[in-house]
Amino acid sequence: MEKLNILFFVSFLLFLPLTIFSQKKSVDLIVQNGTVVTMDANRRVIENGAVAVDKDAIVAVGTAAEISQQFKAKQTIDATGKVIIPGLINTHTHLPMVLFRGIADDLDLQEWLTKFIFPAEAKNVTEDFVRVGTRLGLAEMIRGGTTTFCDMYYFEDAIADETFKAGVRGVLGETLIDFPAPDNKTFADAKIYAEKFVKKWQGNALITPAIAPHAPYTVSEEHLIEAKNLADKLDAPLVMHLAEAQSETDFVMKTKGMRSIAYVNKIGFLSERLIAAHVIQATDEELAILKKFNVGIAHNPQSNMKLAAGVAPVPQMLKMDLAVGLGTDGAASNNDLSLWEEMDTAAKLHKLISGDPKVLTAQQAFEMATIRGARALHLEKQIGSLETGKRADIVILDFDSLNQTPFYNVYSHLVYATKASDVRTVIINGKIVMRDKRLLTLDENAIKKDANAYRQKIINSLSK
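Take the sequence just shown and give its structure alone, in the form predicted in complex with a further copy of the same chain.
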C-alpha cells in the first residue's frame, strides 16, 4: 500500500510540470488550417497555418499545430483549403463619391469635373448623402477584403461615424479647399471643423482623423502652411493630392516658378505626416525629397489610366524603397473599390510602360496592397502584416474558385487570379465584419435602397 502511495506521489511530481506546461492560454479567436501569407519581414508563408487573436490583437502566428498546442479559443474559424492574408489597405479614395459611380465617364478631367462632378456635388452632397455613400462604399470594400482605407472628402466626421459603426479602419481626412465646399463655405470654417473633428476622434481604435488640404492648385500657399501647422499642432496626418497631372505642374510652374514637389518642399509643407495621392509628375530627384521626409504615397493605376493622367514612376519608387501603397481613388473615376483589380493593373501597367516584364512582380504588388500600403499610411506598426502584436485585420479567401484553379504560386494567384468575389470572411481589429460572405455590421439591402433613392435625386438634380 505504501509502495503504491509512493508511486502515486512520484507520478504526481513527474506529471506536475507537464500539466502546468499544457495549460493552454485562452484567446478569443483562432483562424486555422489555412495557408497564412504573413507579409512579415521574412515574407513567411505558412502552410496549414493559424492566427490566434485576442481582443483586437494578433497574439500568435504559426502552424496550426503550434497554435493549437499553445492556445484554446472561444471561437475558431476553419480555413482549410483557404488562404489567410492581412486585410488589404486602400490608400486613397473619396468614399461617398461611390454614389456618383458611372454618372459620367470617358471625359476630359476638366469637363468631367465642371460639367458633372462639381454640379452634382453642389446640388447633392449633404451629411446624409455622405453617410449613405460611406455605408455603400464600406460594404463594397469589406466584400473585397479591404480593412483599412484613407479618405478625403466633406463631412468627414459623418464618414468617421459610419466607418467606426461598421467596424472598419480608416485614416480620414477632412478636406480644406479654397472654394465653398458642401460642408464648409470658407477655408477658415473648414479649419475649425477639421480641428474639432481631429480632437473628437483622436485615440479611437479604428479612426485616425486627418487634415486634407485638397491639392497645390486648389489651396493657396498661405493655406497650405496653415494646414501643415494645424496638423503639427494636433499631431495628425496630412492627406493631399500631389503632382497628379501635367496641368498641375504647369499651374504651379506658372504661379510659383517651380514644379509641385519642389514647391511644397520649399514652403516647408513636407513631413512624415504626409500621405500624397498620385505623385505622377515626379523626377528621381523629387522622389528623393519625398523619401527624405518619409512621405507616404498612394498609387491609383486604374483612375490614372481612366482620366489619362499619366503613370506614376512606381518601379523607381520601389527601387528607392519609398512608402507607396495602392488606391482605387473615388468610384466616380474608376469605377469600383476593388484592390484586387488595382494590384493586377499595377503589375501589368508598369511592365508595359517600362518594357520590362520583370518589373513590379506579383509579390511586390501584393506588398503594396498590404505592408507597404501600411507604411504609406504611417500605420506599419499596427497593420499590414500578420504578426504578433499587430491589430487583428485578417481576410480569409476562397482559393478554389474556377478562376483560381489550378494553383501554383500564392502571390501570382493573389494578384493575377483572385477576385473580390473570392473573399469569404473579413476580420477587423479582432471583430468579424463579414462571415462566409455575409456582412455582419452593415445591412446590405437597406444600403442599396438608400443608394437608389439618392440615384433618383441625383438624376433629377442634374436634369434641372
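Moving from the form predicted in complex with a further copy of the same chain to the form predicted on its own:
FYI, this one's just the chain on its own, none of its partners or other molecules.
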C-alpha cells in the first residue's frame, strides 16, 4: 500500500508541470479560421489562421490550431471562408469635405479650388459642418475597412473629438494657411489654435495631432519655417501638400527660382516628421532628397487623375524604397473614401503610363494601403501589419461574393476584385466598431439626415 502511495505521489509530481504549462492564457478576443494576410516582414499568408487580441494589442498570430492551444477568449469571431487583413490606412484626406461631394467636377486644380471649393468653404464651414461631415466620412471609411486616416482641415479639434468617439485612429493636422480660414482668420491665430490642439490630444490612444501648413503656394516661407519650428517644439508630425501640380511648380519657380522640393529643402523645412501629399512633380534627385529625410508620401491616384494634376513617379519611389502610402484625398475631388478603388487604380494607372504590366504588382499596391502606408505616417511600429505587439486594427472580408468567385490568389483578389461592400467586420485598437456590416459606434440614419440637411444650405450658398 505504501509503495502504491509513493508511486501515485511521484506520478503527480511528474504530471504537475504539464498541468501548469497546459493552462491557456485568457485574452479578450480571438478571430479564427480565416486566411490571415499578415503583411509582416515575411509577408506570411496563413491558411486557417487566427489572431489573438488582448485589450488593444495583438498578442499572437498563427494557425487556428496553434492559437486555440495557447489561448482562450472571452469573445471569438469565426472567420471561416473569410480573409483577415490589417486595417487599411488612408494617408491623405480632408474628411469633412464629403459634404462637398460632387459640387464641382471636371475642372483643373486651380479653377476647382479658387472658384468653387474656397468660396464654398468660406460660406459653409463651421464647427457643426465639420462634425457632420466627419461623422459621414468616418462611417464611410469604417464600412470600407479603413482603420487609420491622415487628415488636414479646419476645426481639427472637432474632427479629433468625433474620430475618437467613433473609435477610429487618426493622424489629424490643423491647417495653417495665409488667408482667412473658417476657424482662424490669421496665421497667428491658427498657430495658437494648433498648439492648443496638439497639447490637448498628445498621448491619446487613437489620435495623433499634427501641424498642417497647407502648401508652398499658400503659406509664405516665413510661415512655413514657423510651422516647422512649432512641430519640432511640440514633437508633432507635419502634414502638407507638396509638389502636387504643375501650377504649384510654376508658382514656386517664379517666386523662389527653384522647384518645390528643392525650395522646402533649402529653407530647412524637410524632416522625418513630414507627411507630404501628392508629390507628383518630383525628379529622381528630388525623391532622393525626400528619402534622405525619411519623408512620408501620400499617393492619391484617383484625385490626381480627376483633376488632371499628373502622375506621381510611384514606381521610382518603390524602387528607392520610399515610404509611400495611398490616400483618397477629400471626397470633393475623388469622390469617395474607398481605398479599394485607390489600390486598383494605382496598380493599373502605373502599368498604363509606363507601358509595363509588371511595374506595380497587386502585392505592392496592397502594401501601400497597409504596412508601407503605416511607414508613410511614421507609425509602422504600431500599425500596418498583423504582428504580435502591434495595435489590434483588424478587418475581416467576405470572400464569397460574386465578384470574388472563383478565388485563386489572395493579393489579386484584394486589389483587383474586392470592394468596400465586401468588408464584414472592423476592429480598431481591439474594439469592434463594425460587426457583420452593422456600425456599432455611429448612427448611420442620423448621419445621412444631418448630411442631407447641409446639402440645401450648400446649394443656396453657391447660388448667391
